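This document opens with one chain alone, in structure tokens, the form predicted on its own.
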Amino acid sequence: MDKVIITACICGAEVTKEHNPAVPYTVEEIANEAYSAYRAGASIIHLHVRYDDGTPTQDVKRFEECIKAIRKKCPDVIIQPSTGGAVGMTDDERLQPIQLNPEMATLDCGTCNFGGDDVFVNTENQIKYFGERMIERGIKPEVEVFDKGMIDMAKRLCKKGYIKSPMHFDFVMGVNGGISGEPRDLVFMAESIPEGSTFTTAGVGRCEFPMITLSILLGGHVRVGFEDNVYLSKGVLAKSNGELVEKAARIARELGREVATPAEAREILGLAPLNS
């Protein structure tokens, strides 16, 4: 199987500092964190950026201060930004990171109740929408999926032009309103993608390492950090995303699989090389 690429989520934009002090908000500490988790073993930094009162954000101004800050110390990481954004806001806003030409960005494929009256909204025109624009700017997407009906959303986007194959997908798991983190569900989600996919997993609280665990076994990828997750073990805080990315590369050497550079999880996953 190939190595194992770690994606570290490492701030989010509802997790918030009464959750766990490290989360970061600042362009500083976003530039910090990533640095933990890039040390770590992280190949990838899912991003998410905030005001420094926390406030979720998808200006393209401070994408681009926090995406400069961590380059300084992560030269050769991929930066790969949401789309996601926070429930409420328009595509537009959602959409303005890809003004800086990622090479990858999220694209989620399907609309999902978020707990309580918040809905994360994305329906076939808007998903259309978003992957027009990531083909246009040469951006491959991380197919987000939080249940079944969205890989087939996306299986049937990609056959219309929409998703450029192979695809990436990752697999959001333990979400209030989504598919739940057994694994049973997993393997099922695994086995339905199209041949030539890979895919990541991301546990959401307590399924996280249940979840990336059967990733590995499964020959999937694997994501961790303070978006999903800001526990070490039970009722112990993690003192930085580094220490999430820490037991995830862990797990994957005790199972039997290395963990990827940035160069091999950009070989993997069918992106340019670096400066190319």
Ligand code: KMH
Second form
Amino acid sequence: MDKVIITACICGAEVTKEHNPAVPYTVEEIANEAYSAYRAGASIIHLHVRYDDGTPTQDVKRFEECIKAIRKKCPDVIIQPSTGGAVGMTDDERLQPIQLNPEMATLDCGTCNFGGDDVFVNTENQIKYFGERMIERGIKPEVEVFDKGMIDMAKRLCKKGYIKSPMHFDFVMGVNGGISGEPRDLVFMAESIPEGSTFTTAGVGRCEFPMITLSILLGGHVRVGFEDNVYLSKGVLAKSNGELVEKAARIARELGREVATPAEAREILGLAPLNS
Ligand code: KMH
Ligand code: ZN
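Follow the form predicted on its own with the form predicted together with ligand KMH, if you could.
Then the entire complex follows, led off by the chain already shown.
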């Protein structure tokens, strides 16, 4: 089996310092959290950014500042901006960070309830629009799916040329409105993607560590971080994203899979080597 790629989703758009005081908002906090994750073994940083008061933003200048600050501390890490942003943002608002030509970016492949009255909207035409913009710029999408039907949508749009093959999926398990985070759900998702695809798994809240453990066993990759979960174990807040990554790396090694470096992650995902 390939080595395990660990993605750290260090900040997200919804989680706040009220949930965990270590959630980063400022450029410096975001860079420090990325560094803690990188040092612990993360080769991809899934990036949302905030203004200093914690408000989520897709502002390209703020992304540029954060990416520069992360690059200084983590020279070879893969930075994967979110194009999901926060619920309610417009398409072009969400797409701003792709102007910076990152190696990867997320491509959300369906609409779902997102807790309370929130609906995260990704219509078929929106997904096509986002997919085309990423192809134009040579950006590898991480196909983010919150339910099985979204895998089917991605497969259809891949056939039509809106997403390049082989696809790399992120299964987000346990969102209140998406597929739940039971083992059989993840097996179902993993068995539903086209041959030759790769996948990573994220589990929300208490699903995080059970889901990533199963993902490692199934030959997948893993995502951990404050965007998905702020606890290291039951009732114990993680002091940093690095602590969550450390635990993921420990589980991977215990299960006989080594952790991929950024260079190895690029090879597994078919990304160009750095500075090529
Ligand atoms: N914040 C969520 C509404 C992504 O990054 O692409 C969407 C999200 C997905 O986090
Ligand atoms: Zn995200």
